[in-house]
Structures are given as C-alpha cells and as structure tokens.
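Next up: just one chain, as structure tokens, the form predicted alone.
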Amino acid sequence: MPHAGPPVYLRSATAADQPAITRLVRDAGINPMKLEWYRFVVADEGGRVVGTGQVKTHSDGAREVASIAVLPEWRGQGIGRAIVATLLSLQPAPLYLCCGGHNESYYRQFGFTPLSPAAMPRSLRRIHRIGNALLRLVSLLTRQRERLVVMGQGIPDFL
C-alpha cells in the first residue's frame, strides 16, 4: 500500500545519513563492510532515509553495486529499483554485484548476468568462494539452501 505523506526522492547521501545507512544495511542482514556515506544514494521521505544503495570499489578496481536496502514498510513500491537504476546511470560499465540466488532474477532486469568464477574479478571470486562456503555451513544447521551469486553488467566479451 503506498504511503500518504511527503514524496520519496533520491539524493546523494550526506554525513548526517551515516547512522541511517548503517542501520538499514545491518537490519537487512547484508554485508556491513565499507558503508562510507559518500558512496551512497539514499531514498528520502521528508528527511527520513527509507532506502539506500552504493557502488563500492574493491582493491583490484572492480566496482560493485551493493548495500541495496529499503525499509520493510516501503518495499514493493519501486524504491529499490529506482536506487539500482540511479546507481547504474551514475557509473560506467562494467559493474558487478553479489546477491543471494533468490535475487538473481531481480537483477537480471537491469542487465546483470551470473558469472562463472573464471569471469569474476579476483576480489569478487574470493567473496564468492568464502560466502558460498559459509552458506553451505549455515544450510547444514538451517536446512535452507542458499547460494551467493556474482553477477556482472557490461562485461567485455573478451573476459
């Protein structure tokens, strides 16, 4: 159900948004590393951060769309889609992302495709390997099978 009230708009984050960014990402249960506000775009509703996302650069130069999170009561209203589209419009290809296998189809709408380990940048190959090893351990305890997928957009054919 759409919210009545101030409209939501996207803007570059400010230092004052750092606590809200950190809280949103941690509450979403996604990677809490490299959450520096200056890399973020936020969805703002009357001064309240209701969604967030960033592009972070790894040590090997790979740029990853990351930290896409929207408050539960704002999900399903296109805010996450708008954040991803905005980040893509601000960054040249190639771009990468890591997501749970259940989100793979969502990111395909933006032109991302799953990558084989051989096609992944070194930094993301390491994250893929470690993340999937941890997820296999968790699945033994929870009996819920999940996998980490690395996807790319605008990857040159010669890779």
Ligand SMILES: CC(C)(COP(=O)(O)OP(=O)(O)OC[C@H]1O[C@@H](n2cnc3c(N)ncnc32)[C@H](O)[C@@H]1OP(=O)(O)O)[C@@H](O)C(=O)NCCC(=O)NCCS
The other form holds:
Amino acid sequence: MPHAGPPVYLRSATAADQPAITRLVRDAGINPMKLEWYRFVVADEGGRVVGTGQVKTHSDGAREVASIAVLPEWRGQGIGRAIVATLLSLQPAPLYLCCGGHNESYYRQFGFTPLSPAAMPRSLRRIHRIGNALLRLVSLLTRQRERLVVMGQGIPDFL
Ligand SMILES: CC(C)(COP(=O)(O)OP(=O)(O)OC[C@H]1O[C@@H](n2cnc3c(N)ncnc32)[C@H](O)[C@@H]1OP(=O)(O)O)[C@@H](O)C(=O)NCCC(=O)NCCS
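Pass me the form predicted in complex with the ligand as well; I've looked at the form predicted alone already.
Everything in the complex follows now, all chains and molecules, and the chain you saw is the first one.
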C-alpha cells in the first residue's frame, strides 16, 4: 500500500548511514561483506534509510552491483528499481551482479542476463564456484535448493 509519510528520495550515503546500511543488508539476508558507506546510494524517507545499493570493484576491475535491499514494508513500490536504475546510470558498462536464482527475473528487467562461467570475470567466477559449493552443502541440511547466478549487463560481443 502506498505510504502517506514524507517523500522517499535517493541520495549518496554519508558516514552517518553506516549502521543503517549494515543492519538493512544483514536483515535482508544478503552478502554482509564490503558494506563501506562511501560506495552506497540509499533511499531516504524523512532521514530513515529504507533501501540500499552499491557498486563494488573487484581486484580484476570487474564492477558488481550489490547490496540491493529494501525494508520489507517498503517493497513493491519501485524503490529497488529506482536504486538499480540510478546505479546503472552512474556507472559505465559492463556491470555484473551475483544473485540467488529466485531473483534472476528481477534483474532481467534491467538488461542483465545470466553468464556461463567462461563469460564471467575471474573474480566473479571464483565467487560463483565457492558460493554454489556452499549452497550445495546447505541444501543437504535444509533440503532447499538455491543457486547463485552471475549476471552481466552491457558486455561487449567480443568478450
Ligand atoms: C529484491 C528487492 C530489492 C526488490 O525491491 P522492491 O523495492 O520491492 O522492488 P520494486 O518495487 O522496484 O520491484 C520492481 C518490480 O520487480 C518485481 N519484483 C520484485 N522482486 C522480484 C523478484 N524477486 N523476482 C522477480 N520480480 C520481482 C516487482 O513485483 C515489481 O514489478 P511491477 O513493477 O510489475 O510491480 C527486495 O525484494 C528485497 O530487498 N529483497 C531482499 C534482498 C534481496 O534479495 N536483494 C537482492 C539481492 S541480489
């Protein structure tokens, strides 16, 4: 349901947002590593962080859209889409991301497509290999199968 409170707007994060960013990403159950505020764009509602996103650069130069999260009560109102669109508008292609298989269709709307291991940058191929090995172990305990997908956007044909 649309809310009747202060407007939500996107801005660059500041150091004061660090605790809120860390909490929001951890509570969303996504990768809790490398959450330094200075790479983040946040959705702000009256001074409260209700959504996050960043682009991280890996040691091989691959840039990864990451930490896309929206507070549960704010989902389904276009905040996630606005954050991803803003990050894409600020960064040159190509861009990559890692996501659970259940989120693959969400990222397709922004032009991301799943990559084979051969088409992944080295850094993301490693994350893909290790992440999927861990998920296979977890699935033995939980009997729920999830997979990690690496997607890319704006990748030149010759790569
Ligand atoms: C994924 C997430 C960021 C989406 O944020 P959001 O603000 O609810 O997304 P939006 O409102 O911008 O959604 C835009 C569209 O995508 C759809 N959508 C949302 N989540 C989706 C999903 N997992 N798969 C496919 N479509 C999805 C919405 O229904 C909406 O479609 P519509 O415009 O036709 O109504 C949010 O659900 C979230 O924080 N999830 C937990 C953390 C997470 O999984 N993050 C992704 C890490 S890879």
